[in-house]
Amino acid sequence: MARKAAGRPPKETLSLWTREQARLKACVVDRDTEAWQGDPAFSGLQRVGGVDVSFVKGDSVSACASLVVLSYPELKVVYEESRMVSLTAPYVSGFLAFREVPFLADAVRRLQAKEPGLMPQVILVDGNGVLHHRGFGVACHLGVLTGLPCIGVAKKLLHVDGLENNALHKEKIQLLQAGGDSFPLTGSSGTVLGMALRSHDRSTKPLYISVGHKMGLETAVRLTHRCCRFRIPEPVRQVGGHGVWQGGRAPLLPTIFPS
(Lines of atoms letter the chains of each structure in order from A and count residues from 1; the text may use other names and numbers.)
(Lines give C-alpha, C1' and ligand atoms only; values in the text may rest on other atoms or scores of the structure.)
Protein backbone atom coordinates (compact mmCIF):
# COMPACT_ATOMS: atom_id res chain seq x y z
CA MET A 1 0.00 0.00 0.00
CA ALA A 2 1.31 3.44 -0.92
CA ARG A 3 2.39 5.52 2.05
CA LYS A 4 2.59 9.23 2.60
CA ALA A 5 5.44 11.02 4.32
CA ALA A 6 4.87 12.73 7.64
CA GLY A 7 3.89 16.38 7.65
CA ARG A 8 6.08 19.35 8.40
CA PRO A 9 8.55 18.58 11.20
CA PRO A 10 8.44 20.46 14.53
CA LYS A 11 10.29 23.74 14.94
CA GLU A 12 12.97 22.01 17.00
CA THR A 13 13.84 19.74 14.07
CA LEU A 14 13.94 22.64 11.62
CA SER A 15 16.22 24.55 13.98
CA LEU A 16 18.52 21.54 14.25
CA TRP A 17 18.59 21.15 10.46
CA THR A 18 19.33 24.85 10.02
CA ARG A 19 22.28 24.71 12.43
CA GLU A 20 23.64 21.50 10.91
CA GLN A 21 23.29 22.88 7.40
CA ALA A 22 25.23 26.01 8.38
CA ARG A 23 27.93 23.92 10.05
CA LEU A 24 28.41 21.70 7.02
CA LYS A 25 28.24 24.65 4.60
CA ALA A 26 31.36 26.06 6.25
CA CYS A 27 33.21 22.93 5.07
CA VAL A 28 32.42 23.36 1.36
CA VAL A 29 35.47 23.78 -0.87
CA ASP A 30 34.53 25.61 -4.09
CA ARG A 31 37.83 25.26 -5.94
CA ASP A 32 39.68 22.48 -7.75
CA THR A 33 41.52 20.19 -5.36
CA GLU A 34 42.59 17.23 -7.53
CA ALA A 35 45.42 17.09 -10.08
CA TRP A 36 43.18 15.66 -12.83
CA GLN A 37 40.85 18.68 -12.58
CA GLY A 38 43.53 20.97 -13.96
CA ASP A 39 44.29 18.82 -17.01
CA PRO A 40 42.51 19.90 -20.25
CA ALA A 41 41.67 16.25 -21.01
CA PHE A 42 41.10 15.29 -17.35
CA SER A 43 44.06 12.94 -17.50
CA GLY A 44 44.05 10.84 -14.34
CA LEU A 45 40.27 10.75 -14.05
CA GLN A 46 39.16 7.12 -14.37
CA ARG A 47 35.80 6.81 -12.57
CA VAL A 48 32.77 9.11 -12.39
CA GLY A 49 29.73 8.42 -10.22
CA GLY A 50 26.05 9.26 -10.30
CA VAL A 51 23.46 9.09 -7.52
CA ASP A 52 19.69 9.25 -7.41
CA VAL A 53 16.71 8.67 -5.12
CA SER A 54 13.60 7.56 -7.00
CA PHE A 55 10.15 6.87 -5.61
CA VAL A 56 7.57 4.15 -5.89
CA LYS A 57 4.67 5.63 -7.84
CA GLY A 58 2.12 7.11 -5.46
CA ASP A 59 4.30 6.49 -2.40
CA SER A 60 6.33 9.30 -0.82
CA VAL A 61 7.98 7.04 1.77
CA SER A 62 9.24 3.99 -0.14
CA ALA A 63 12.14 4.89 -2.40
CA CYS A 64 15.19 3.47 -4.08
CA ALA A 65 18.65 4.92 -3.42
CA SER A 66 21.00 4.19 -6.32
CA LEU A 67 24.68 4.64 -7.06
CA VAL A 68 26.42 3.96 -10.35
CA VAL A 69 30.08 4.27 -11.27
CA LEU A 70 31.21 4.69 -14.87
CA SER A 71 34.64 4.43 -16.40
CA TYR A 72 36.08 7.64 -17.83
CA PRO A 73 36.37 8.60 -20.63
CA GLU A 74 34.57 5.48 -21.96
CA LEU A 75 31.47 6.15 -19.80
CA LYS A 76 30.77 2.45 -19.34
CA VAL A 77 29.03 1.26 -16.17
CA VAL A 78 31.46 -0.63 -13.92
CA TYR A 79 29.42 -0.73 -10.71
CA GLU A 80 25.82 -0.22 -9.69
CA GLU A 81 23.82 -0.61 -6.51
CA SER A 82 20.13 0.01 -5.88
CA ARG A 83 18.58 -0.47 -2.46
CA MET A 84 15.02 0.04 -1.25
CA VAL A 85 14.79 2.50 1.65
CA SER A 86 12.09 4.14 3.74
CA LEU A 87 12.36 7.90 3.93
CA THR A 88 11.56 8.89 7.49
CA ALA A 89 12.22 12.64 7.19
CA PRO A 90 9.50 14.70 5.50
CA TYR A 91 10.15 16.91 2.49
CA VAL A 92 10.79 20.53 3.42
CA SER A 93 11.87 23.04 0.78
CA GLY A 94 15.55 23.86 1.20
CA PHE A 95 16.19 20.78 3.36
CA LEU A 96 15.86 17.99 0.79
CA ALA A 97 19.33 16.71 1.68
CA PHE A 98 18.22 15.65 5.16
CA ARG A 99 15.62 13.41 3.53
CA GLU A 100 17.78 11.80 0.86
CA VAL A 101 21.53 12.26 1.37
CA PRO A 102 22.00 9.84 4.29
CA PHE A 103 21.00 6.93 2.03
CA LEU A 104 23.27 8.11 -0.79
CA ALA A 105 26.21 8.58 1.57
CA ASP A 106 25.60 5.07 2.91
CA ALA A 107 25.79 3.69 -0.65
CA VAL A 108 29.16 5.40 -1.13
CA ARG A 109 30.43 4.00 2.17
CA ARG A 110 29.34 0.46 1.24
CA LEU A 111 31.27 0.75 -2.01
CA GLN A 112 34.34 2.01 -0.17
CA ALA A 113 34.16 -0.99 2.16
CA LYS A 114 33.50 -3.62 -0.51
CA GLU A 115 35.34 -2.40 -3.61
CA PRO A 116 37.56 0.59 -2.85
CA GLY A 117 39.18 0.28 -6.27
CA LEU A 118 35.85 1.25 -7.87
CA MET A 119 35.30 4.39 -5.80
CA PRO A 120 34.31 7.36 -8.00
CA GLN A 121 36.69 10.28 -8.11
CA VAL A 122 33.77 12.66 -8.63
CA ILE A 123 29.99 12.33 -8.29
CA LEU A 124 27.41 14.04 -10.48
CA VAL A 125 24.26 14.68 -8.45
CA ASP A 126 20.78 15.12 -9.92
CA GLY A 127 20.15 18.35 -8.03
CA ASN A 128 21.78 21.59 -6.96
CA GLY A 129 24.95 22.53 -5.14
CA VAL A 130 25.54 26.14 -4.07
CA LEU A 131 22.64 27.14 -6.33
CA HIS A 132 20.32 26.84 -3.35
CA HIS A 133 18.23 29.00 -1.00
CA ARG A 134 20.98 28.87 1.62
CA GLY A 135 23.89 28.01 -0.66
CA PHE A 136 24.03 24.36 0.38
CA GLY A 137 22.09 21.93 -1.79
CA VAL A 138 22.17 18.15 -2.09
CA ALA A 139 25.43 18.09 -4.06
CA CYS A 140 27.21 20.13 -1.38
CA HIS A 141 25.77 18.03 1.43
CA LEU A 142 26.83 14.74 -0.16
CA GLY A 143 30.25 16.10 -1.02
CA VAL A 144 31.01 17.24 2.51
CA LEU A 145 29.76 13.99 4.08
CA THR A 146 31.74 11.76 1.72
CA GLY A 147 34.75 14.00 1.12
CA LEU A 148 34.38 13.49 -2.64
CA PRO A 149 34.24 16.13 -5.36
CA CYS A 150 30.59 16.63 -6.34
CA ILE A 151 28.75 18.56 -9.04
CA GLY A 152 25.15 19.73 -8.95
CA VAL A 153 23.35 18.98 -12.23
CA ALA A 154 19.78 20.29 -12.25
CA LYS A 155 17.30 20.02 -15.12
CA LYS A 156 15.28 23.04 -14.01
CA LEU A 157 16.31 26.48 -12.78
CA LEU A 158 15.83 27.00 -9.07
CA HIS A 159 14.31 30.43 -8.50
CA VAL A 160 16.65 31.87 -5.89
CA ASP A 161 18.42 35.21 -5.38
CA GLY A 162 16.38 36.81 -8.15
CA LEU A 163 17.04 34.09 -10.74
CA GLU A 164 13.93 33.42 -12.81
CA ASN A 165 13.05 31.54 -15.95
CA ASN A 166 11.75 34.77 -17.47
CA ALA A 167 11.93 36.29 -20.95
CA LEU A 168 15.51 37.51 -20.46
CA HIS A 169 16.65 34.09 -19.28
CA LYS A 170 15.00 32.45 -22.28
CA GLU A 171 16.72 34.91 -24.61
CA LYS A 172 20.08 33.91 -23.15
CA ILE A 173 19.22 30.24 -23.68
CA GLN A 174 18.53 30.92 -27.36
CA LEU A 175 22.05 32.35 -27.70
CA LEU A 176 23.57 29.00 -26.73
CA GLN A 177 24.40 27.70 -30.19
CA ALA A 178 26.32 24.47 -29.61
CA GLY A 179 27.09 21.85 -27.00
CA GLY A 180 29.45 23.31 -24.42
CA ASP A 181 28.11 26.86 -24.68
CA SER A 182 27.13 28.36 -21.33
CA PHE A 183 26.32 31.55 -19.47
CA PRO A 184 26.64 32.47 -15.79
CA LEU A 185 23.70 32.45 -13.41
CA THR A 186 24.25 35.69 -11.55
CA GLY A 187 21.87 36.41 -8.68
CA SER A 188 20.57 39.78 -7.57
CA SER A 189 23.33 39.78 -4.96
CA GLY A 190 25.91 39.78 -7.75
CA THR A 191 27.05 36.27 -6.87
CA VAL A 192 27.54 33.74 -9.66
CA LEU A 193 25.61 30.73 -8.37
CA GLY A 194 26.10 28.43 -11.33
CA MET A 195 26.10 28.13 -15.10
CA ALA A 196 23.44 27.33 -17.66
CA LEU A 197 24.99 24.77 -20.02
CA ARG A 198 23.88 23.59 -23.43
CA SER A 199 25.07 20.06 -22.90
CA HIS A 200 24.62 18.68 -26.41
CA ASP A 201 24.37 20.05 -29.94
CA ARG A 202 20.92 18.51 -30.37
CA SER A 203 19.57 19.71 -27.01
CA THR A 204 17.87 23.08 -26.67
CA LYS A 205 17.06 22.81 -22.95
CA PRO A 206 20.04 23.75 -20.76
CA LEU A 207 21.31 22.08 -17.63
CA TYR A 208 22.00 24.15 -14.54
CA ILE A 209 25.43 23.34 -13.17
CA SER A 210 26.60 24.39 -9.72
CA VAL A 211 29.52 23.65 -7.45
CA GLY A 212 28.97 20.85 -4.96
CA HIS A 213 32.34 20.30 -3.28
CA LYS A 214 36.05 20.22 -4.12
CA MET A 215 35.67 21.58 -7.65
CA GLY A 216 35.52 25.00 -9.27
CA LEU A 217 32.54 26.01 -11.40
CA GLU A 218 34.43 26.17 -14.71
CA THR A 219 35.80 22.66 -14.20
CA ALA A 220 32.37 21.37 -13.18
CA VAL A 221 30.82 22.71 -16.39
CA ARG A 222 33.60 21.33 -18.55
CA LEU A 223 33.44 17.86 -17.02
CA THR A 224 29.65 17.72 -17.18
CA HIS A 225 29.79 18.50 -20.88
CA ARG A 226 32.44 15.80 -21.40
CA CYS A 227 30.07 13.28 -19.79
CA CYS A 228 27.15 14.07 -22.11
CA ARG A 229 26.26 11.77 -24.98
CA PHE A 230 22.76 13.17 -24.81
CA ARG A 231 21.27 16.08 -22.87
CA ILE A 232 21.71 14.41 -19.45
CA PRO A 233 25.27 13.44 -18.46
CA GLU A 234 25.76 9.68 -18.48
CA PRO A 235 26.31 9.20 -14.71
CA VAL A 236 22.96 10.88 -14.01
CA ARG A 237 21.22 9.28 -16.99
CA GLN A 238 22.43 5.80 -16.09
CA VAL A 239 21.53 6.05 -12.42
CA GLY A 240 18.10 7.32 -13.40
CA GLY A 241 17.59 4.12 -15.38
CA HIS A 242 17.94 2.05 -12.21
CA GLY A 243 15.77 2.13 -9.14
CA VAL A 244 12.00 2.20 -8.95
CA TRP A 245 9.68 2.64 -11.90
CA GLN A 246 5.89 2.47 -11.88
CA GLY A 247 5.88 0.72 -8.54
CA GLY A 248 8.46 -1.90 -9.57
CA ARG A 249 11.17 -3.07 -7.22
CA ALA A 250 14.86 -2.52 -7.63
CA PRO A 251 17.60 -5.08 -6.95
CA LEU A 252 19.13 -4.94 -3.50
CA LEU A 253 22.58 -6.29 -4.33
CA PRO A 254 25.46 -4.39 -5.92
CA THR A 255 26.62 -5.38 -9.38
CA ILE A 256 30.22 -5.19 -10.54
CA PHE A 257 30.70 -5.29 -14.29
CA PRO A 258 33.69 -7.11 -15.78
CA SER A 259 36.36 -4.90 -17.25
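Return the form predicted in complex with the DNA of this protein as a structure block, the form predicted on its own having already been given.
Excluded here are partners and other molecules; the one chain stands alone.
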Protein backbone atom coordinates (compact mmCIF):
# COMPACT_ATOMS: atom_id res chain seq x y z
CA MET A 1 0.00 0.00 0.00
CA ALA A 2 1.71 3.08 -1.28
CA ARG A 3 1.85 5.98 1.09
CA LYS A 4 2.22 9.59 0.14
CA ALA A 5 5.34 11.55 0.98
CA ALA A 6 5.05 14.31 3.49
CA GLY A 7 4.78 17.75 1.95
CA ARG A 8 7.40 20.43 2.28
CA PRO A 9 8.43 20.68 5.92
CA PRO A 10 7.45 23.82 7.87
CA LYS A 11 9.99 26.62 7.89
CA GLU A 12 10.77 25.84 11.55
CA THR A 13 12.00 22.40 10.50
CA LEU A 14 14.08 23.83 7.67
CA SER A 15 15.69 26.34 10.00
CA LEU A 16 16.42 23.55 12.49
CA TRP A 17 17.99 21.51 9.71
CA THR A 18 19.97 24.54 8.54
CA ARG A 19 21.39 25.02 12.03
CA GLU A 20 22.27 21.32 12.23
CA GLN A 21 24.14 21.57 8.93
CA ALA A 22 26.06 24.61 10.18
CA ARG A 23 26.94 22.80 13.41
CA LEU A 24 28.21 19.66 11.69
CA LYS A 25 29.96 21.58 8.91
CA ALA A 26 32.54 22.70 11.45
CA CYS A 27 33.65 19.04 11.68
CA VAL A 28 34.34 18.60 7.96
CA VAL A 29 37.96 17.96 7.00
CA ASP A 30 38.41 18.93 3.34
CA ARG A 31 41.94 17.62 2.82
CA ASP A 32 43.71 14.28 2.59
CA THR A 33 44.12 12.61 5.97
CA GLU A 34 45.11 9.03 5.04
CA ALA A 35 48.48 7.78 3.79
CA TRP A 36 47.03 5.93 0.77
CA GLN A 37 45.43 9.12 -0.53
CA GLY A 38 48.80 10.62 -1.38
CA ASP A 39 50.11 7.51 -3.14
CA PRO A 40 50.07 7.72 -6.96
CA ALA A 41 48.66 4.17 -7.21
CA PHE A 42 46.56 4.39 -4.03
CA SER A 43 48.61 1.54 -2.57
CA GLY A 44 47.22 0.79 0.86
CA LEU A 45 43.66 1.28 -0.37
CA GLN A 46 41.83 -2.05 -0.25
CA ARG A 47 38.12 -1.33 0.25
CA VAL A 48 35.85 1.25 -1.37
CA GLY A 49 32.25 1.63 -0.29
CA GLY A 50 29.12 2.82 -2.04
CA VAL A 51 25.75 3.79 -0.60
CA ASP A 52 22.38 4.50 -2.14
CA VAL A 53 18.70 4.74 -1.37
CA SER A 54 16.50 3.41 -4.17
CA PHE A 55 12.76 3.69 -4.40
CA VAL A 56 9.68 1.64 -5.01
CA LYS A 57 7.65 2.75 -8.01
CA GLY A 58 4.68 4.85 -7.07
CA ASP A 59 5.62 4.94 -3.39
CA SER A 60 7.56 7.87 -1.97
CA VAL A 61 7.90 6.37 1.51
CA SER A 62 9.08 2.79 1.01
CA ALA A 63 12.69 2.60 -0.08
CA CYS A 64 15.71 0.33 -0.05
CA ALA A 65 18.86 1.51 1.72
CA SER A 66 21.97 -0.29 0.52
CA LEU A 67 25.66 -0.43 1.29
CA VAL A 68 28.27 -2.27 -0.73
CA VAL A 69 31.99 -2.62 -0.23
CA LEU A 70 34.26 -3.38 -3.19
CA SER A 71 37.85 -4.54 -3.18
CA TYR A 72 40.38 -2.13 -4.64
CA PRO A 73 41.69 -2.11 -7.29
CA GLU A 74 39.75 -5.19 -8.46
CA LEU A 75 36.36 -3.57 -7.78
CA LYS A 76 34.76 -6.88 -6.76
CA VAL A 77 31.91 -6.92 -4.25
CA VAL A 78 33.12 -8.15 -0.84
CA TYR A 79 30.13 -7.01 1.24
CA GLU A 80 26.57 -6.05 0.47
CA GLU A 81 23.55 -5.23 2.56
CA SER A 82 20.11 -3.93 1.64
CA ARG A 83 17.23 -3.11 3.89
CA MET A 84 13.70 -1.87 3.31
CA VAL A 85 13.05 1.38 5.15
CA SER A 86 10.22 3.85 5.55
CA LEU A 87 11.39 7.34 4.74
CA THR A 88 10.06 10.01 7.04
CA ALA A 89 11.46 13.25 5.62
CA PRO A 90 10.46 14.45 2.15
CA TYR A 91 13.00 15.31 -0.50
CA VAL A 92 13.94 18.97 -0.36
CA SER A 93 16.83 20.23 -2.49
CA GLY A 94 19.59 21.20 -0.07
CA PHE A 95 18.35 18.85 2.64
CA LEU A 96 18.74 15.45 1.01
CA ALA A 97 20.75 14.16 3.97
CA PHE A 98 17.84 14.46 6.37
CA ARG A 99 15.92 12.05 4.16
CA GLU A 100 18.64 9.48 3.48
CA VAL A 101 21.60 9.75 5.84
CA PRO A 102 20.06 8.15 8.97
CA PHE A 103 19.56 4.89 7.05
CA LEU A 104 22.99 5.03 5.45
CA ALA A 105 24.70 5.65 8.79
CA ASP A 106 22.71 2.71 10.24
CA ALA A 107 24.03 0.47 7.47
CA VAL A 108 27.59 1.49 8.31
CA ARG A 109 26.94 0.73 12.00
CA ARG A 110 25.61 -2.73 11.17
CA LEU A 111 28.72 -3.39 9.09
CA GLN A 112 30.86 -2.30 12.03
CA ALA A 113 29.00 -4.78 14.26
CA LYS A 114 28.98 -7.72 11.82
CA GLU A 115 32.19 -7.42 9.80
CA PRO A 116 34.43 -4.66 11.13
CA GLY A 117 37.30 -5.96 9.01
CA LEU A 118 35.32 -5.04 5.88
CA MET A 119 34.82 -1.40 6.84
CA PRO A 120 35.47 0.69 3.70
CA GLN A 121 38.33 3.19 3.76
CA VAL A 122 36.28 5.63 1.70
CA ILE A 123 32.64 5.85 0.64
CA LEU A 124 31.33 7.19 -2.65
CA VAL A 125 28.01 8.88 -2.01
CA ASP A 126 25.26 9.49 -4.56
CA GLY A 127 24.91 13.29 -4.19
CA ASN A 128 27.07 16.29 -3.37
CA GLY A 129 29.61 17.11 -0.69
CA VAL A 130 30.64 20.74 -0.24
CA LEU A 131 29.06 21.58 -3.61
CA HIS A 132 25.95 22.59 -1.76
CA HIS A 133 23.87 25.63 -0.78
CA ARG A 134 25.49 25.78 2.63
CA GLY A 135 28.63 23.77 1.86
CA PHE A 136 27.33 20.66 3.61
CA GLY A 137 25.75 18.10 1.28
CA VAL A 138 24.90 14.48 1.97
CA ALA A 139 28.49 13.26 1.42
CA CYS A 140 29.77 15.64 4.12
CA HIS A 141 26.94 14.68 6.41
CA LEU A 142 27.61 10.94 6.15
CA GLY A 143 31.34 11.55 6.48
CA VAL A 144 31.02 13.50 9.70
CA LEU A 145 28.52 11.04 11.22
CA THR A 146 30.67 8.00 10.41
CA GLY A 147 34.13 9.53 10.59
CA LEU A 148 34.93 7.92 7.23
CA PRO A 149 36.40 9.68 4.18
CA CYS A 150 33.55 10.38 1.74
CA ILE A 151 33.26 11.66 -1.83
CA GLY A 152 30.22 13.39 -3.30
CA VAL A 153 29.34 12.00 -6.74
CA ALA A 154 26.42 13.82 -8.37
CA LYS A 155 24.98 13.10 -11.80
CA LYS A 156 23.54 16.57 -12.24
CA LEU A 157 24.94 20.01 -11.44
CA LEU A 158 23.37 21.53 -8.39
CA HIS A 159 22.65 25.18 -9.14
CA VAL A 160 24.36 26.94 -6.28
CA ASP A 161 26.61 29.99 -5.86
CA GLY A 162 25.97 31.03 -9.45
CA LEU A 163 26.85 27.63 -10.93
CA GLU A 164 24.49 26.87 -13.77
CA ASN A 165 24.18 24.33 -16.54
CA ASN A 166 24.22 27.09 -19.16
CA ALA A 167 25.79 27.49 -22.59
CA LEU A 168 29.23 28.32 -21.16
CA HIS A 169 29.11 25.27 -18.92
CA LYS A 170 28.12 23.07 -21.86
CA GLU A 171 31.04 24.46 -23.84
CA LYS A 172 33.44 23.43 -21.11
CA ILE A 173 31.94 19.95 -21.13
CA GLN A 174 32.60 19.74 -24.87
CA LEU A 175 36.29 20.36 -24.16
CA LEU A 176 36.57 17.27 -21.95
CA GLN A 177 38.20 14.84 -24.38
CA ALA A 178 39.23 11.70 -22.51
CA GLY A 179 38.30 9.84 -19.35
CA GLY A 180 39.88 11.60 -16.39
CA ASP A 181 39.62 15.08 -17.96
CA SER A 182 38.02 17.60 -15.65
CA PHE A 183 37.45 21.28 -15.02
CA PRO A 184 36.87 23.19 -11.78
CA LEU A 185 33.44 24.38 -10.71
CA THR A 186 34.10 27.87 -9.44
CA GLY A 187 31.20 29.69 -7.83
CA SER A 188 30.56 33.43 -8.10
CA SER A 189 32.22 33.76 -4.72
CA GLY A 190 35.48 32.57 -6.30
CA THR A 191 35.49 29.29 -4.38
CA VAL A 192 36.16 26.02 -6.19
CA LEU A 193 33.23 23.90 -5.04
CA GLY A 194 33.98 20.78 -7.06
CA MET A 195 35.06 19.39 -10.41
CA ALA A 196 33.21 18.23 -13.48
CA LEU A 197 34.77 14.90 -14.45
CA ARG A 198 34.54 12.93 -17.68
CA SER A 199 34.50 9.55 -15.97
CA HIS A 200 35.64 7.48 -18.95
CA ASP A 201 36.48 7.78 -22.64
CA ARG A 202 33.01 7.00 -23.94
CA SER A 203 30.90 9.16 -21.70
CA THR A 204 29.76 12.62 -22.70
CA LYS A 205 27.84 13.54 -19.59
CA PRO A 206 30.20 14.44 -16.74
CA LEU A 207 30.02 13.59 -13.06
CA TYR A 208 30.10 16.37 -10.50
CA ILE A 209 32.65 15.49 -7.84
CA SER A 210 33.01 17.30 -4.55
CA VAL A 211 34.75 16.76 -1.25
CA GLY A 212 32.69 14.99 1.38
CA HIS A 213 35.08 14.41 4.27
CA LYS A 214 38.73 13.60 4.98
CA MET A 215 39.92 14.01 1.40
CA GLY A 216 41.12 16.77 -0.91
CA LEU A 217 39.32 17.52 -4.17
CA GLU A 218 42.11 16.35 -6.48
CA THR A 219 42.31 13.03 -4.67
CA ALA A 220 38.54 12.65 -4.78
CA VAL A 221 38.50 13.17 -8.55
CA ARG A 222 41.46 10.85 -9.14
CA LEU A 223 39.93 8.05 -7.05
CA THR A 224 36.50 8.42 -8.60
CA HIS A 225 38.07 8.09 -12.04
CA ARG A 226 39.92 4.94 -10.93
CA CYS A 227 36.58 3.41 -9.88
CA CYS A 228 34.84 3.97 -13.23
CA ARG A 229 34.33 1.06 -15.60
CA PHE A 230 31.31 2.92 -16.99
CA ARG A 231 29.98 6.42 -16.41
CA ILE A 232 28.83 5.70 -12.86
CA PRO A 233 31.63 4.59 -10.51
CA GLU A 234 31.39 0.88 -9.66
CA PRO A 235 30.65 1.29 -5.94
CA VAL A 236 27.61 3.45 -6.73
CA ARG A 237 26.61 1.43 -9.79
CA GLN A 238 26.80 -1.88 -7.88
CA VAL A 239 24.85 -0.57 -4.91
CA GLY A 240 22.10 0.60 -7.25
CA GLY A 241 21.72 -2.97 -8.51
CA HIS A 242 21.04 -4.17 -4.98
CA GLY A 243 18.12 -1.85 -4.58
CA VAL A 244 14.53 -2.36 -5.63
CA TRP A 245 13.79 -3.12 -9.25
CA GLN A 246 11.07 -1.22 -11.02
CA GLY A 247 7.86 -2.07 -9.24
CA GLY A 248 9.66 -4.20 -6.67
CA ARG A 249 9.87 -7.16 -9.03
CA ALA A 250 12.79 -8.84 -10.67
CA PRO A 251 13.02 -8.09 -14.40
CA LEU A 252 11.04 -10.42 -16.63
CA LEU A 253 12.97 -13.08 -18.44
CA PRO A 254 13.14 -12.69 -22.20
CA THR A 255 10.16 -14.30 -23.95
CA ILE A 256 12.50 -16.40 -26.03
CA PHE A 257 15.06 -17.84 -23.68
CA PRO A 258 16.94 -21.03 -24.62
CA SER A 259 16.36 -23.16 -21.53
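Positions refer to the first chain, counted from 1. Take the two forms, find the largest set of C-alpha atoms that superpose within 1.5 Å, and that set is the rigid core. In this text the structure is predicted, and so the values were computed from the model without any measurement.
Give the rigid core superposed Cα shift of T13 between the two forms, in Å, rounded to one decimal.
Comparing the two forms, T13 shifts 2.4 Å at C-alpha.
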